[in-house]
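Okay, so here's just one chain, in structure tokens, the form predicted on its own.
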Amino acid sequence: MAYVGAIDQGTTSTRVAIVDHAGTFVGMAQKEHAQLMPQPGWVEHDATEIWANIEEVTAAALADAGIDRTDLAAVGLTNQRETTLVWDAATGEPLAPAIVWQDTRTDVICRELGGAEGADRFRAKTGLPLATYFAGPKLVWLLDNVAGLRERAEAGEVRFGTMDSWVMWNLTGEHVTDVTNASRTMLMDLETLDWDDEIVGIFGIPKSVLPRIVPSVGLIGRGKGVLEGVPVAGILGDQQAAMFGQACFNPGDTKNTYGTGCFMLLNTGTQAVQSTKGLLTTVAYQIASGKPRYALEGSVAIAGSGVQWLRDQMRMIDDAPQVEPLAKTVPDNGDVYFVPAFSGLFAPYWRSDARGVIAGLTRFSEAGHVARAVLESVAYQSRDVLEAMEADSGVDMNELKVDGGMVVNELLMQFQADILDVDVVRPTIIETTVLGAAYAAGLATGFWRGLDELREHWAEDRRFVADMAEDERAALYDSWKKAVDKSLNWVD
């Protein structure tokens, strides 16, 4: 068996990759799923559609590689994190649409749970502030708002999970989640790596609905259907998978993934560093029988989805790659700034009252300035996160590994290096999320011998070096901060 499979169940699509021993993709297939937005602030997915897509895309990836399932040593999974769903314990039928991580309907619940102690009430145990981002409050909303769900949950008839649990239920019959996904629920203690009875009780969640927590790297079960009999041996939340695929195994290693959102993670080793600057403390990964590795994370809600907004709502471009040539029609941003607070601002602000703003418009402004402002907003948000990360960790970064679909945009990557004043390093394989899932499964089953072997597969494609005067960098960032101020206090 010469290959490993990896399922990457993302926010906008599902893809499956077949990877050989050299870490090269030999087969790939991908399919988008619907984004359901029934009212402002709500974002939902159809879990049944997603599972059907996984089966279809898996078969297509095997066909693309010219192999069948018997050629696979193992398969791993990576997934959109925090997206929350519930299903019937007997039939596996979803009992409500999945609530996506971007959804803000739990704002009132989060404020009520915080009480007099506020957003940091559970941070010491969970590493997270109370925010609409996380899965626990989403589950509370479902229990309180789906007719009969709480009664059925208390009777043991309901199962809860983030997207990894849903896929594993269908793929292996096991009701599990791994430590990286569990650390995004606000229900797991970062030290014990188990559900915290006190927090679960405060949230009013029947414990019977919760999945079993397992290490990220280790055998979970065997596949069914199109993956009949294949060992399923790894689960990582998408950003932790990208970190794994970037071979960020040492304390201080840092990566930034540019996808639907933008996510910077710093490996802090076996220490769970508590943030005082608006970052998240999260589990980076755990290899079976080993100690967990932790990370500091800065989460930005809108990155690539800002370009999708230009395409789908504003109709300024027909395809996402057109944003770069449009932005290049102007020499600079023309003093136009875009704050993409469509669902509030995530790290380091955590302001659910913020909404999107385009600031600095004049009669001189044109489409190119807006396109450039959308791209630059990703880089500015990443600087917000990097400054918080350096303050929390005491590490002065001189390079940042980058991955994800947006890193092919060289205008953005150069501006990112310029506004951060650090080297931005793009690897030869930019789809490191799905690669990380493959690495986890292969490591668990002996397909790869250890982390050193995985490090050998990483290779640099291009290094973007800062080429901007400090006074210009400071002036641009100062204007960005003014634009952010304009976005705040929009929603009561």
Contents of the next structure:
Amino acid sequence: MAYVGAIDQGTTSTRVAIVDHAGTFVGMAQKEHAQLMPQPGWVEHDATEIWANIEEVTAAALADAGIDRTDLAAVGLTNQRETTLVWDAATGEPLAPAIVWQDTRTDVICRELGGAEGADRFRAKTGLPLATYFAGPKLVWLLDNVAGLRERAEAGEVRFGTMDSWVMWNLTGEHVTDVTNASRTMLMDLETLDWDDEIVGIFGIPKSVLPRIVPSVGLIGRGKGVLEGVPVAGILGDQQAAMFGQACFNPGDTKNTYGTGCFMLLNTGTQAVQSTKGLLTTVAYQIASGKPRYALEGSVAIAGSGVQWLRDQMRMIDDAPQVEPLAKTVPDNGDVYFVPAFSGLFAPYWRSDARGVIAGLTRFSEAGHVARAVLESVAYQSRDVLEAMEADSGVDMNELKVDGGMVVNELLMQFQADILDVDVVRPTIIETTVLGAAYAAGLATGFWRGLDELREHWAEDRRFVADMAEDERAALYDSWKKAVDKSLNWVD
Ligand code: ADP
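Can you give me the structure for the form predicted in complex with adenosine-5'-diphosphate, which would complement the form predicted on its own we have just seen?
The complete assembly is shown below, putting the previous chain first.
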């Protein structure tokens, strides 16, 4: 069997890739799903639609590669993290729309859970601050607000999971989650890699709803339906998968993924390094029952989705790539700054009271300046995160591996190198998320022999080197900080 399959169940779409032994994509298919926004701050997905898309896209990817499922040695999964679902244990029917990671409806629950101890009440065990981002408080909201759910959960009739659990339930019949996804619930102890009874108790969650936690790389079961009989072996949350696909296996290796949001992860090896600068401590991966590897993570909520907002809400462009020529109609940002705090600010600020601002407008400002400000905001947010990362880890970074849909944007990549004063390195394969899931499945089943073999697949496409005077870099970043200040204290 010459191929490995990988399912990437992302925030906006589902992708399936077929990968050969050299790590080359030989088949790919993709389909978007609906973003349901029933009220400001709420973002939902229909889990039934997502599962149907997975089946459809898997068949399309096999057809694109011109192969049969029996040609697959294994299939792996990567998924949007934190997005939270509940379903009926008997029928498998979702019992509410899935609450997406960007959804802010749990801000009051988070404040209540923090009590007098505040947002960092559970940080020592979970590596996370209390924030609307994470799955545990979303599950609390469902138990509190979906009629009859708590009673049914207490009777053992309900299953909870993040998106990986939902896909595995449908694909293999197993109720599992991997360590990387579990580390985003606020319910797992980072050291024991098990649900923490104390936190689960404080959150008021019946334990019967929780999935079994499994390693990221390991056999889970056999596929059904379109993947009938195929070994299902490997789950990684999307950012951890991108890190795996970038071959960031050594302590100190760092990658930044520019997709819907922007996520920088630094491999800290077998040490779970606690952050004092607003980063998250998270599980990077666990191979079979070996020691887990940890990462420090800086999560930025809005990156590519800022470009989508320019397209869909502001209607300044017709498609995402047009943002680059529009930004190039002006020589610089004209002192305009965009802080995309649509759902508050994530790392390193963690301010749910922030909302988006465009600062520095004058009668001179035009669409090109706003387009530039949207792109630059991604680079400034990444600098905020990189500075926190260097402070927390003591690692002085001189190179950043990048991936994700936005890295084709050369203006952004050059500006990123300029504003960081760090080399920005783009690999030949920028679809590292789905590649990482393929790697996990292939490693688990002996399709690839070890990490060294995967490292050999990585190749550099282009290196962006800083070309900006230090005083200009400092002045731009200074103004960004002022703009961030203006976004704070907007909602009570
Ligand atoms: P995800 O996996 O999070 O859905 P992708 O990695 O597929 O995201 O990246 C898609 C994002 O990249 C979209 O938000 C889109 O707006 C943005 N994007 C795509 N092409 C460009 C481009 N040329 N310039 C800037 N942003 C882009």
